[in-house]
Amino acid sequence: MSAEPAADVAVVGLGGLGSAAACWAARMGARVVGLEQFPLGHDRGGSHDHSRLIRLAYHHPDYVRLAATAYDVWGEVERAAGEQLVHLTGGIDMFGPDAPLGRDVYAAGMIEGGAEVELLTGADVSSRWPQLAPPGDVPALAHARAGFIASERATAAHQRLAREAGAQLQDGCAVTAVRPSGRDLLVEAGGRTIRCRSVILSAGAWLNELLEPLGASLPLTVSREQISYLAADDLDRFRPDRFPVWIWHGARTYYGFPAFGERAVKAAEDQGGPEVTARTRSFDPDPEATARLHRFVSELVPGLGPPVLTKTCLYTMTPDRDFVISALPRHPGIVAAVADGHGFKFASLLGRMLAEISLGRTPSPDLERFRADRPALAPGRDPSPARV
């Protein structure tokens, strides 16, 4: 195969994170080629569906500050795209007696990170939002700067802005290898070879298939997760201007949204699914997990009935649940991206950071906790996962 004219940056995988990286790299003036093995907007990864949470409620101030910056970056994208992508509803976090981290830990992290927080009880929550019915003595916190991102529209906006800035995005084009070649890199895809200066690998559950031949695989776990849309007795009560996003922290963590994108109300369990691979996963929902979600939500949100629609997705996670936004130590021209589980709220900011790294700039912010060579990712290391 003959090498085609060079690009500055090749982006492999055009989900939420890769599309953002392609957008920002192109807007920074780079020659960008984006490659996606499936049709754009596909449902095989981790960033599809109508909505994803955005909030400042984190236990660690690094993430609180990162989320605050993410709001600013989303604002830039909204202005460039000419459409609203972030919808503020306010947010409620409730902490069951078996929560790994309590309310005070989250409140302290938020305050240190510069976020406003209001401490409540379950009774306060029910009084203010009668759609929610937690136990009256449950600790809770409220934060106004929370809501959801219209995720599918946001990814499409990044792709549109990338193309407007000159990026070439191609779907149906699977990448089979990335190989060093002198100072450049060769990306083999769709029967051709693309020579480029740097590569951003945002391939999600397929990432290690590309890293393993380079001796650079990461300790990643892929799980099949699912979300459900539940019937509402009065859908009007669950409009975004009337119903907040919410999270229940416990031995099992659940979260939910207002009605958006479907005539039903979305809820899910955080990391409740089985370990799978990208090539062996099933698209069929797990009936037991669906029933477990329904039992929980029917008590916490009495106005919701059984699920009318359930979708699956893949989470690709590091052992400590922190992201990877980093050049590879042995291959500095290759930039790895891992941000499933809680990353879509940061997608545009992380995409900008990936673009900066790929172009030899210092990313802003520059966080050590996202490095690919951090101790938690060392072979044989088994850290306790962070709660985020």
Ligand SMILES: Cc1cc2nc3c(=O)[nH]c(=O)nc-3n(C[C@H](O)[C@H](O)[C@H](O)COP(=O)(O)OP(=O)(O)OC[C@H]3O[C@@H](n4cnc5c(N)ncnc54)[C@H](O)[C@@H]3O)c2cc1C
Given for the second form:
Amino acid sequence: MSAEPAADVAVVGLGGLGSAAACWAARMGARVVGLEQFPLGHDRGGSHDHSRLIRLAYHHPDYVRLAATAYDVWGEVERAAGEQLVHLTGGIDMFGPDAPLGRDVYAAGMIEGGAEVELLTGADVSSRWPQLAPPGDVPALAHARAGFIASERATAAHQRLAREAGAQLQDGCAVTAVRPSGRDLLVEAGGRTIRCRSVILSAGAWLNELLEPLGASLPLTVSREQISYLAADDLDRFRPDRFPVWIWHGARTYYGFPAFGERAVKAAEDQGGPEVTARTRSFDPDPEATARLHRFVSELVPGLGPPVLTKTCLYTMTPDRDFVISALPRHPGIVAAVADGHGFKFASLLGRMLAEISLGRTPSPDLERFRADRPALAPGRDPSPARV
Ligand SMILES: Cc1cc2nc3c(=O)[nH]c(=O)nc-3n(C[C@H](O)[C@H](O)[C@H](O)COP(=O)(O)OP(=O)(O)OC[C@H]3O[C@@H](n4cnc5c(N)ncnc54)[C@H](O)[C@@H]3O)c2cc1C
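Other form of same protein, the form predicted together with this ligand, not the form predicted on its own:
Up next: the whole complex, starting with the chain shown before.
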């Protein structure tokens, strides 16, 4: 007679998504065990640093609606945690002539998704935000419901709320295997075996290490990305109430924030880093990429100077750049999570969806595009991530 499960849900990996999943599963009344291989809040995965963009500016209405719901869920977390996590600043998207998808595609997706959009030229942008100096004729769009999330604080808040709801979170505890055992699952970690009803694998760039022994690997690409904080000639001009979040869409896509968390201003290139593995990646920033960013930003945002701090971070990307929030087809008690390089803004909502699936409920929303058995993830498909 097998032992009674010690937990309803085991969450493997307590980064942005796993911490949210542990929080929501515990708040739904489940007995939750959360396991993290490194210290909580570490800087080796995909969720560290002070801020992450949140916005409605997506090219597909599914994501526009998802982002609108994400705001509501963050609001619930803020109230429960008694802390502001989302900072609205307004957002500007600018579309270079070599943008993979043009402004009209984004505008159409946003309008269909129910978002308000304002179409501008580069000259309009500069007159409204003199800190920004795009070419006068560049197409741009502005929307009010954009800004940033205090990401490290948000993850810590999810962990705190999870513990307050009874979850047991343990760090410095690497999971070495997940094995089916009858209608339960056995999780091997830190020299012990935990029996549970379901497992959420929110292991980010390490996910396939746990999926492979289950014969359930996914075509994922891990890249080492970097963000830089640039010196500002007058930091006050870049305060969140004076400077929006921005994105430049081009063959190379760049994005930036107001001043937050450091006495400098953050900017970065999206999907500009080399393919790596989570175990072999370097933590040293790429000087060429740093110089490339500096060159670009010094033209678009003339008030910003050289980078004073650069951090590296990991993207885990699917071929179609859609998330994976799904039970595994051949292991229904195991739920996989992949947040790609754009998932933090949805972290609390995706965490809630992971908790719902792990407890046998239909996730809300229930999106086909996040299924693990979708065609784009089929074995043998080209894993190279799309540029969006
Ligand atoms: C540079 C950069 C900028 C980004 N900017 C944005 C943005 O502006 N807006 C946005 O929405 N998104 C953004 N993202 C994406 C977003 O941050 C990620 O999608 C999200 O944080 C990923 O969270 P995660 O929990 O899936 O992964 P992670 O945070 O990496 O968590 C996975 C965790 O699992 C643990 N783990 C792995 N294997 C094991 C094991 N065997 N046992 C125990 N623990 C294990 C790891 O140690 C890690 O803590 C950005 C990402 C990067 C890298």
